[in-house]
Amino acid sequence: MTTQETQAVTPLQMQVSPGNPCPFLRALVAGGWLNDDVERLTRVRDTLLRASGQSAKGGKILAIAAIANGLSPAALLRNVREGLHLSMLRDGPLDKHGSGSRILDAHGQFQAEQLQRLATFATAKRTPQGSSELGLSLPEVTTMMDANFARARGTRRRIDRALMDGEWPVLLEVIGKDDADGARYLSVEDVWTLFQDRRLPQRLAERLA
């Protein structure tokens, strides 16, 4: 770890390593919920549908999670049997090698400038108490996917893009809000607490708790 890494973990949060490059997963292991070097499957899916609030998707859960750390038999096969390696999912079959959001750098370094560069694509978002904030819905994170792909182009794979399909979709709905319409959004500050603070929004942390 990092002199830069350990710095940025407050006295309340465990150790991340920057060989786990997931902004969700990260704030878990940070929140002391999951282990920062091998977790269980069945304690990862578990944990996921806890924050979540979700309980239809365990199973395609623990196939993401079997596969993540290697396509091999070997490594499918040391995944079912020991865990998912949580440390070594850098540079592993989803990690998109440049081709995302670039909020985390390939030490696990969180780059503010980045994150600005997503708030561009937000609009104003009215809340049910009649306040507002900046959000992102569904067509807005098409958007900057989209932006992020073609950033990418030289070193880009066909894969990268249709891997972004299963992460700022699925962060929507995971930590996402209703505006006062119903219509949902994900909400910049929320993003941000989960890239730099390593932390869940709290009404994530409280299904946890």
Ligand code: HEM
The other form holds:
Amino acid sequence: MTTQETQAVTPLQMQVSPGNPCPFLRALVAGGWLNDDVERLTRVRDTLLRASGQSAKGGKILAIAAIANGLSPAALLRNVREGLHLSMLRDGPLDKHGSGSRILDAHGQFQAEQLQRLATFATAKRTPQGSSELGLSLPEVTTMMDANFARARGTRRRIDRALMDGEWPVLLEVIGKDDADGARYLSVEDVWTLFQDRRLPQRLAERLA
Ligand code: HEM
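Taking the form predicted on its own as the starting point, write out the structure of the form predicted together with the named molecule.
After this comes the whole thing, all chains and molecules, with the earlier chain placed first.
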């Protein structure tokens, strides 16, 4: 998958708030599939289900979207009534404050050296077409998440490691590819495109079109 192919399908690039730290939600906003400000929970659910090819769990998505802006009764009620405030996810319950990959900094800026660090956990994968590309298998994704958690010693919360299991392995499932032996891997190039360009791989953009 080249960036050019991806751009051909999702030419639209909407502004994305720095208050949205989720690379997947950022790409959905940039592509015009979700509103940058506030979006009804059912629309968030339906969009994520479409993007994932229905492999995600709708009830779980609704629950995450309901609590993502705050755990107080007032915050929960507001999300249920108004929707998910995508531009106000920073400092919410799901923000790990640096316990993650740090590829996006606290201002939503792309940090290339952090993506290069992620690439050190990847190995060459043989594609079904006979070429090779750098990618992360599930064990390699797990090693990377463990290293991120270890790096944040002193500032991390215990729940942060559990939260990671709902991020990278889900990304592997949703945008990952199968290698020549049918094993799933997360292409480093696709991760780069997602974080830096806020663009989804072509087949996801087609599912959402
Ligand atoms: C309603 C649904 C979702 C919400 C509210 C949400 C929210 C968040 C938030 C707040 C972060 C920032 C965490 C941090 O910086 O510590 C984040 C990161 C992330 N999310 Fe999401 N997310 C959702 C769905 C998804 C989905 C469906 C995927 C995958 C397909 C995904 C993949 C990721 C990844 C890979 C990260 C980056 C973690 C890192 O940099 O280490 N998210 N998400």
